[in-house]
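In the block that follows, a single chain appears as structure tokens, in the form predicted on its own.
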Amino acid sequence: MSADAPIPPADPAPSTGSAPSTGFAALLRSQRVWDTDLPDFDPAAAPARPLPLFEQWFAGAVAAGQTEPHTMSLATADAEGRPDVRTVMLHGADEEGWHFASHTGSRKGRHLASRPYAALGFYWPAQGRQIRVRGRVGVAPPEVARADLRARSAGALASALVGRQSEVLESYEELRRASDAAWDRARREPDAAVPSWTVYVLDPDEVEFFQGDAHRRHVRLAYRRTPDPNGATHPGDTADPNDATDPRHAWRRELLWP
């Protein structure tokens, strides 16, 4: 933050001129955004690829107390190009991609079927940062899937092992039956498989990183991915992922007005 002048705190939306509002129009007015010290960012000392930025700005999340910043937006389009959002978990980020995972009959999954490309954002409010990325989506091989499950909790097994994520439930009751089965079958059997669990990896065409500013100067750097002259389907593929001067890693870097 600059130390030439005082920042003001941010502003409730103006009026609108009309009779003083009541109810949820007041209460939405009422609320504030960033009322806290941002950290500064410099675009110029960015790296050449987005994934380091990505992890460090993460760890800045982390130790600055954001609740969960590893849940994310992940917007999809049916076959008919009408959108969908929901959040989910990050599973992990590589040269790969960034990873997620879900029931290949769940809505997202039959999205991705028909229509392979997704974006993702994140957004910790903790210090008024938000991460957008934009790509096709792959799927990783079923062993990674298998991989993905063992390493989390009893829980995420139980959950993965009821399935039939987005189909119509008759009544709750139903779901507690199934829910205490795939617990007990999660508690006596840490490996059983779920052959509709998959893991997705989105390799990004874009990564934006938006950082806020109290004087509304907010600074938005894009990175865009260059044309491969190699053909690589993966960047991870061929490439040196340490070498950022391959042109398998090459990236465009634009700073765009907020």
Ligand SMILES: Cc1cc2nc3c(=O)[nH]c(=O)nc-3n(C[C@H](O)[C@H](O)[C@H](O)COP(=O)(O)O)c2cc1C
The other form holds:
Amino acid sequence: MSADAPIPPADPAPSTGSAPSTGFAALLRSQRVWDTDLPDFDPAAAPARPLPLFEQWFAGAVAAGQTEPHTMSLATADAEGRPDVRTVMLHGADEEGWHFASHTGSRKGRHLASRPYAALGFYWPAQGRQIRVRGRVGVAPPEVARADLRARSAGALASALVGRQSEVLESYEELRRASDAAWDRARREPDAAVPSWTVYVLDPDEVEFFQGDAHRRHVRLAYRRTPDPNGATHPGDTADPNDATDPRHAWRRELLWP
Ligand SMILES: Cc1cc2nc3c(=O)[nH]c(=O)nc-3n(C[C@H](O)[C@H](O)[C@H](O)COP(=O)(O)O)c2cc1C
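Please supply the coordinates for the form predicted together with the named molecule, as a counterpart to the form predicted on its own shown previously.
Okay, now the whole complex, with that chain kicking things off.
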């Protein structure tokens, strides 16, 4: 944050105009955003590709004490284009893309089967940072999903074994019975297979980094993949110097009005 002028008070939640300042409305209005010491972000010094910047910001979020920085919003759309969003965990980010896991039969699984595109949203208020990732979603081979489950806790395996995600549950008692059985099996068979458990990989076309600023001069840096690596605005925008023709590694960087 640049300290060239006194910092104005942080924005309270928007007012509805006529709503009385009591109860929920007053509580809502008392909330603040960007009301903390925010880091500087110089987009001119940003790396040529989004992945290293994502890794830097993730490490910064952890160091700043951001709770659960590895959780993110995942937006998908159904066959008619109607959107939905939910929170999932980030299982990895690398040159293949951003990895997450879920059940193929869930609502999101059905969405991704009919429209293999999604968007991810990270919000790390400890540093006033938001990251948006959009692109095509692919399915990792089944052995990757098996390894993903093996690498996690018995609780994660038990939860996956319960399955039936997003189906209607007739009673909580039914869940308790299924969960007890799943925990028993997870302890007896730590390698138990869960065929519906799937690792998805979002291969981004766009990644946007937003740095909040108390003066409302928020910085938005968008990386957009260029189909032609020679069309990249910044010479040398290639991930692998030995593979300069790989278009997956060519990115254009642009600032956006906040
Ligand atoms: C912090 C948090 C992390 C979650 N992580 C996952 C996850 O990694 N995978 C998953 O399938 N659901 C996860 N969920 C549950 C989802 O938000 C959602 O309830 C579930 O996947 C069903 O979504 P759907 O009906 O849209 O398919 C998580 C929920 C929370 C609150």
